[in-house]
Structure formats: C-alpha cells, structure tokens
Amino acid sequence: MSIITFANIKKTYEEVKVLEDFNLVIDEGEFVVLLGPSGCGKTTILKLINGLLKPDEGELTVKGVSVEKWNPIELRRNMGYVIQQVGLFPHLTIEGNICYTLNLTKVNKDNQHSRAKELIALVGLDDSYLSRYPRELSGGQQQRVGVARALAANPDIILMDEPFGAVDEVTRRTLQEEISNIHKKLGKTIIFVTHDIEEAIKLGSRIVLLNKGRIDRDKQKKDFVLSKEKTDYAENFFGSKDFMAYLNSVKVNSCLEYDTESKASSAYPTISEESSVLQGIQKCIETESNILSVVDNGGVYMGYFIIDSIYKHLLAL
C-alpha cells in the first residue's frame, strides 16, 4: 500500500530546475534510500514530503491526501525528521528533547517518561542519559537522541537527511546498525538521503539513484546491484563500489553449502556465520582455500562457504 506518491512534480529554485517531471511511489514499511551527488534533489524531496517546500507543479500525496490539504503541523506530527546537525535544544535535558513533541501535544508526564525510557533503550543508550544535557554527549550519542526524538510520537514516516555524515567511521557503522535494527523491529517507512554508496547498499531495501532531479535507477537492492542494465551515469557513479558494498552487506550464512555425508569441517579454515560474503572471499584468498567451514557463535559447524557457488546464492536471495 502506497504511503507517499509524487506525480509529475516540478520544483525550481530561482529558475534552476531541481526536480523535473518527478514521479515516485513509496510503499508503507519500505526503507528507501535516495542516493546521488550534491544538487541532485535529495533534500528537496524530503522537504516536499514534510511540507517545508511546495511543488511548483504536480501532486504530492501523503497517506492518500494531497499535502496541499494537510494542516502543516499535523503533517509534520505524522513524521520524524533526522538531520546531520541533529538540532537538539541545548537548554533541555535529553528526556526533554526526546519528549518535545509529546509535551506540545499534552501527553501526560508519566507517559512521556515511559516513552523516553523505551526510546533511549531502543537507540542503544541507558536511561541514565535522560537527565543529561546535549553538551555532555558525544556526536554519535546526540545522533542517537535525534533518532529517538524522531520516533517519540510514533510517526508512520521517518525522514533522514544524511544523519550520520558528521560522525567518525566507527560510530557511523554502529548508528547504521541501530537504524537498520529499528526498521526491522518497528516496520516504519524510512526515506534516507545519502551520497555514500556503501551506506545506501547497507541500509536500503530499495535504492533510488538521482541525476539532476530525475530518477536514473529505482530498484530493490539485489536487482539494483546485480542487474546488468545500467546507464552510463550509473556506471560512472558507482564503478564497482555498489557490488563490493553488496557483498559486504550479505552474510556468509546466506550462501551455505552442505555435505551431510562427510562433515569434514575440520579440514578447512573456519569463519563465523555473521561474517560478510566479502570477508569470506578475503579469507579464502588469505588461506588459499576455495572452501571455508561456517560456524555459529558457539563454534558449531553449520555448513560450507564455497567460492564457486557464491553467485548462485546471491541470485537466489
């Protein structure tokens, strides 16, 4: 069921075309990544959804209702918005920041506190953080609070505009894991903007590549990466980075082969089931072995990872 629909949308800034005849349908529960270089229209799309901008032409609907007919405040209360700069209120505690919208809508204090405790745990922090102020938190911790605040009013739609671009690489990977887990747990519709290819492939269930306000490529993740049909723009934008990122997003336990007769697992180097396919390939090269024994967290044999059968498994995912 569609939750957001762009139909023949046009948007210009001072006679510069940002979106031209733009059409996109986003279904409920999707994790859609808008990918592309600066100036391709990614942030404009989020601002149109949120009602911060109005289209010059065409129709944009949210939950089946034109944004022109939505009360702007009600529209935004149906959405969470996370940006790179976080934008926490420095004079409010972390709990006050998380519950800001709940306070505006007169939710009682006990329910606000319960919701804050629930959300701070969901983003991987303990409730001791609730009494702190933003200045006492690291950049990565502030981003987690920004995500918690976006979820506070239980919105159906989460908009994320390069939210992890300003943190270090280790923190960024952790935050990516958190938002991926949140999507799996809550099933919210997430529209995520990035220019980072690896981030797009890691997070998105569907990826939309933009080129000067138009959609160049719009596919589910596997088809986006493995399909042979690519424009010159897509080839130049990605090189081989999309394929490498895809291999790094798929676990070796998705590519298991079984040998029920011999179970000679000790004859081959081992690798954890949580390792990525790319890590499996790397270990095969390092150990000069075409076969690895895959083990679970307890070291129990699960099957084999075999170089020659990777492609077959990737196509079957």
Second form
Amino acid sequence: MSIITFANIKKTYEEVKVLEDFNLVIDEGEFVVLLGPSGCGKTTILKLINGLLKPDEGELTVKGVSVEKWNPIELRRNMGYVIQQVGLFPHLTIEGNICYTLNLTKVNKDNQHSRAKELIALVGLDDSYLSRYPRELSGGQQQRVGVARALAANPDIILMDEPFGAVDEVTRRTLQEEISNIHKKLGKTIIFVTHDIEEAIKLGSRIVLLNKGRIDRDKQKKDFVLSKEKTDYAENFFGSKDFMAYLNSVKVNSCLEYDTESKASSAYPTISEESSVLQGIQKCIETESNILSVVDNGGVYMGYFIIDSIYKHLLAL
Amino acid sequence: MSFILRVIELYRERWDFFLQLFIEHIYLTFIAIVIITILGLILGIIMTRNKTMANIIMTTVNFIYTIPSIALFGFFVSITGIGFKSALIALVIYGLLPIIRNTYVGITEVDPFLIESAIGMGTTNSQLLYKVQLPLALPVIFAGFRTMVIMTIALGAIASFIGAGGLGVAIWRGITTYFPEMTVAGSLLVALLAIFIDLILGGIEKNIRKKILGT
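Since the one above is the form predicted on its own, can you give the form predicted together with its partner chain too?
Entire complex below, previous chain first.
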C-alpha cells in the first residue's frame, strides 16, 4: 500500500529548478533513504511531504489525500520530524520536549508522562533524564530525545533530515542501529535524508540516489548495490563505497554453508554470527583460511563461512 | 553631617506628607508600567509578524524617544490638560521603546531551527507564540521590562511638574522655596524606590535566565 506518492512534481526556488518531473511512490513500512550530495533536492522532498514547502506543479498525496487538501497542521501531526540541529526546546525539560506534540493536542498529563517513560526507554536512555534540560545532555543523547519526540504522537510516517550528521562516529553507529531496531519493532514508514553512503546502505530497505532533482537510481538495497548497470553519476558518487558498506551491513550468518570436506568444525578459525561479511573476509585473510567456523554468542557451532561461496549467498539475499 | 540629620528630621516630622507622595508615585508608575507592558508586548509581537509594521512602529517609537521628556509632558498638557492623565500618557509613550524593542529582538532572535522544527511538528501560529517564541524570548523581554520600570519610576518624578503628584512634588517644592533638605528628601526616596525595585527585578531576571538559558 502506497503511503506517499509524488507525481510529476516540480519545485523551483528563486528560478533555480530544485525538482523537475519528480515521481516517487513510497509504500507503507518502507525505510527509504534519499541519498545525494548537498543541493540535490533531498531536503526539499522532505519539506514537501510535511507541507513546509508547496509544489509548483504536480500532485503529491499523503495517505491517499492530496497535500493541498490536508490541513497543514493536521498533516504535520501525522508525521514525526527529526532534523540535524535536533531543535530541542531549551526551556522545556526532556519530558516536556518528548511530550511537546502531545501537549499541542492536549493529551491528558498522566498519559503524557507514561508515554515519555516508554519512549525514553525505547531510545535507550534512563528515566532520570526526563527531568533534565537539553543543555545537560550530549549531542548524541539530544538526538535520541529528538527521535523520541518524533515518535511521541505515534505517527505512521517519520521524516528524518540528516539526523545523525552532527554527532561523532561512534555515537552515530549506535544511533543508526537503534533507529534500525525501532523501524523493525514499530514498522513505521521512515524517509531518511543523508549524504553519507555508508549510513544509507546500512539503514535503508530502499535507496533513492538523487542527482540535481532527478532520481538517478531507485532500488531495494541489494539490487541497488549489486546490479551492474550503473550510471556514470552513480559510479562517480560511490566508487566502491556502497559495496563496502553493503558487505559491512550483511552478517556472516546469512552466508552459512553446512557442507565442507568433512573436517571437524574445530579445525577452522571461529567467528561470531554477529560479525559482518566484511569482517569475515578480513578474518579469512588474517588467518590464511578460506573457511571459518561460525558460532553464536554462546560459542555453539552454527555452520561455515566459506569465502568461495559468498557471492552465491549475497546474490540470493 | 548636620544636613543629613536635617533630612532625617524632616522625614520624621512630615512622614505623612512623604508617605502620601510615595503612594501617589507608586500608583502612577504602577499603572503606567501595566499599560506599557501590555501595549509594548502587543506592538512587539505585531512587529514580528509584519515587516512593514515593524519599520513603521520602530521608526515612530525611536522618534518619540528622542524628544526630551519635559517637552513631551508639556506637549500633552496642551492636549489633555494638567494632571494625572497627561502624565500617564507621557510616561507610557516614553516607556514603550525598551519593551517593544526587546520583545521584537527577543522573538526574532529565537533559533530558526527551533521554529522550523516546531512548525514541522504541527504547531499552530498561536501555539508557536505561546509555547516557543515568548518563553524563549522571555529573558530578553524581561531585561527590557526592568529597564522600563526603573526609567518610569525616575521619570515619574517629573510628572509632578504637570500636577500629577508623586515624589516630584517634594523635589519641586524644595527647589522653589529654596529648601534643599526637601529636594534631597524627595530625590532620595525616588532613588531608593528605584534601587529596591531594581534589586528585586534583577533577582527575578537571574532566575528566568537560569531556567531558560541555563546561565
């Protein structure tokens, strides 16, 4: 079921064409990443969805209704919005920030409080943060609160505009994992804007590469990375970064083989099932072995990771 | 030394006279402050919503501010006559600038990303004002309020020149009857009132800043 559709959308800013004849259909529950360099129109796309900008031409529908027919306030309350600058209100506590949208719609205070507790746990922070102020939190913690706030009113759609652009590398990785888990757990439709290739490949179930307001490439993740016919623009933009990121995002347990030359599993170096395929390849090279024994967290044997057969598994995913 | 003693003696003998002037002074300035605050906030907010209005209001208020206060009082005497009403109007017009300017600056200087994310989350125009812009502008607005209050208390002393009563009466009488103790006694009360109110407002301002800005 499609939840957002762009049909022949045109948008011009001070005579510069930002989007032209833009078509995109987003289905319910998808994690769509809009990827591209700055100025490619990706933020404009988000702002069209929540009505901060209006299309010059074309038809944009959200939940089957044209955005022109939506009351803009109602439309925005139907979607969460997270921006890079976080935008937490300094005069409100963390609880006040998380409950901001609930407050706008005058949800009862007890419900607000229990919702705040629920959400702060969901984004991996302790209850005690609820009574603090944004300035007492680190950048990463602030963005967690930003995500909690976007989820507060339980919207079906979450718009994220480079949400992790301003936090350090390590924090970014944990935040990415958490948003990925939240997507799996809650099944929301997420539209995520970034210029970071690794982030796009790691998070998106579907990736849309943009080039000056046009869609250069729009595919499910695996097809996006592995299919051969790429435009020059895509080749230039990615180099081999998308492929590396892909190998990094696929786990060795999705490449398991059970049949080897009947040697005991203990004869091979072991690797945890949580490791990525890239780590598996690295381990093969380091240990000079083309076969690894994959074990789960308890050290129990699960199967083999065989370097010669990776391609089969990756193509079959 | 004996001069100060004479002033104290004067307070003791004529305390009922000074008390009455003191109350008149507080009454006049209090009403002026209430009107200025309401009017100033409204005008300041209108300015943030409309660029043309902003220019018109700011230019007008700036122009009025350049008129010497005594001339302004004189001007209103010719329109609304001598007494309380003229003094009140002049005090209000004179006190508007700090409130209007600080309301306008405070609101326009709120981080644009905060505004954008607030709007993006479905905040209506009036919710934006009450829940985001005014609270965040409060430290700046309050600083303007404090300036205005002190200015109005001081300026209130001149109001007696057009027959509006207040502590200016003591000052004026002291000057005209060559009675310096009387002049000093009146001025001292105005100064003490201003300093006392300023200390209280300063304390409140500190609390507001701490709550909203954390500094």
